[in-house]
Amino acid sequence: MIYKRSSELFVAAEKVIPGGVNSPVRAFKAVGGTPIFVKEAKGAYLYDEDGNKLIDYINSWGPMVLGHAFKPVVDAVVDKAKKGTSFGMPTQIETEIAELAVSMVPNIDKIRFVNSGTEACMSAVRLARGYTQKDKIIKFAGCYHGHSDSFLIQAGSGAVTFGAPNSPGVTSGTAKDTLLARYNDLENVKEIIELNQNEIACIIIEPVAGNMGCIPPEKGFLEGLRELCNKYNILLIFDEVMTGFRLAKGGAQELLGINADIVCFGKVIGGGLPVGAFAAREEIMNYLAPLGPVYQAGTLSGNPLAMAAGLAMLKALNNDKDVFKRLADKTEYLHKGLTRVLDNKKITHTINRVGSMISVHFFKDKVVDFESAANGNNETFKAFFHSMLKNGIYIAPSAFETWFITDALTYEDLDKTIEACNEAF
């Protein structure tokens, strides 16, 4: 494929945008080469500025569950835009989507809309701290909850030491209140809690990790976290920015049968527009201003365009009783096909899959946490990425990102993807 126009656009972008992109992973630093500039998209396909058609497996990093330019969403946004794009005042549609979301997700009574998943997670942690009157949080290495200061933390000198900032601009004072644990390692979490008793406000986790590739929780891990939180008066926060309304109507809570205290949403809940939300039981949510002392605000929160897009998406998912089975079936079909090819080619690999999330790790052992994900063969991944791209398949330009399946994919698309994998090796 030819990417002359994309290359020209990237050169122009670099002159006025840091790194030429508005989010770092788009820059192709992990795989090399020039980013693809998209002109338009429809269904399961991207059409770039050079006229190439690509089968899409990132789907705007998750929200396009039903495909790009999904007609009910587009119609809702166009209709709403004609009536005004922002008011900074309450609108009926905010209540309508809130009522629908609360009805779909278990264990929540109230929800507040914000503008991004980052904002949702940041606000959820602030709420947890205010509610519990404690300062420290536990997060997991490899889980990404946005670029808020509290989350940009790397490991300290030992397994249970304080974290340290992994980005300039994050203060050591902020970092000392973030404790870093290993995903799928319940004993490690217990040790951290015991060394910081009565100081931990919350544990925040991706219930199915998607930012170190797809990594499922091992049996008993989330259940164990729930028990620890109950025992030590700690709030359990599920970051369902990726999994919410994608793995099931009620997200990972429903699929895995584990109740969180606070749940964060993004991606799907905006139907492709910038939206985030966080939700919890009434007694927790009532700690938010204007009812309670924990302050959180946003001029564009509940923006009518975003609410219209999100409402149309949630209605479509709520009314289609088979959509999550179709998504899971297509993902399983792809999993089996990729496994068959990679086994036949004798390529060292592990494939992880949960519902409509899947990733290929070029590593011989199980991938259960950030350490094992980081042991994957990145050179093999780079070659795989570019070969797939050459054959019209667009996967995440990083080995540390899950693929997202859309219902718009046909089985013919899946077969083309499996064949492209065959040609890659």
The other form holds:
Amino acid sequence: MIYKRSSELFVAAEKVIPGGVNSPVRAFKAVGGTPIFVKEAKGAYLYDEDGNKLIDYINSWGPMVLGHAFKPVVDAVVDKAKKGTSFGMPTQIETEIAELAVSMVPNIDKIRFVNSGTEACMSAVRLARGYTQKDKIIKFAGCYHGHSDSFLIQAGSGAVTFGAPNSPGVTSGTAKDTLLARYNDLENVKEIIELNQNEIACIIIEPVAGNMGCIPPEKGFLEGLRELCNKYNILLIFDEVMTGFRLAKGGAQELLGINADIVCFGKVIGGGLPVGAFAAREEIMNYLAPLGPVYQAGTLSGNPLAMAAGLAMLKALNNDKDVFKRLADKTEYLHKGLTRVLDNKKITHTINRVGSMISVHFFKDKVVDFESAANGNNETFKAFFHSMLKNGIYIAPSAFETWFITDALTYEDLDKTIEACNEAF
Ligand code: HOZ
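Just the form predicted on its own so far, so send over the form predicted in complex with (4S)-4,5-diaminopentanoic acid.
Shown next: the complete complex, the earlier chain at its head.
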């Protein structure tokens, strides 16, 4: 494949945008080479500026559950755009999407829309602190909850890829209120809680981690967190930015059968437009301004374009009773095919998968937390990434990211992907 035009566009971008990108993972620093500039996308495919067609496994980092340029979403956005794009005033469609989201997700009564997953998580933590009147939070090494200050402590995703999981600019005052635990290690969480009795407002977690590759919660881990939260009056926050409306209608809460106190959404809930949201039981949500004392606001929050896209997306997912099974089946097929190839070639690896999230780790043991994810062979990953790309398969340009499966993928696409893996070694 030729990337002449993409390289030229990157050089131009670097002159006026730091690193040439508006979000670091895109810069290809973790895999080398220059990023691919997308011209357009449709269904399961990306078409780049050099005229290459790629099978897409990042799907805008999750939201394209039903494929790129999904017609109901596009139609809804076009229709709304003609009637005004933002008012900073209430609109009826906000209630419509809120009603639908509340009906799909277990254990929530009210939802507040914001503009990104970062905003959702940041606001959820403020709400938890205000509600419990406690300051500290527990997060897990390798989990990523957006780039707000409290979360850039051993953060996953781009933060870890560039060797800066603790970012300069986060004050020591802020950092000291974020307590760090090991994913899938309940004993570790218990110790931290016992050392900080009556000080912890919330535990925030990706119920299926997606920012150190895909890491499933081990049996009993989330159940244990739920019990600890009940016992110590701590709120449990599920960051479902990746898992919400992707693993099931009701996200990870439904799939895994665990109730969180606050749930954060992003990406999928906006059908790929800039939307985030956080939701909880009424008594918690009523703590938010204008009803309660915890302040949170935004001019573009709930804007009609985003709401129209999100509503079209949620309706499509809600009305298709087989979609989550189809997604899981396709992902399982890919998992089996990749395993067959990598086993045949005697490549040391572990594949993690939950629903339509999957990641390949070039590591000999189980990958259950940040430490095991970081022990994967990054040189093998880089070579794998570039070989897949050469064969028309676009996976995330970092070993610390999940691949997201879209329903637009055909079994022929999956076979091509498995074949590309075969050629990579
Ligand atoms: N933080 C995102 C992945 N977990 C990457 C966002 C982007 O580069 O668009």
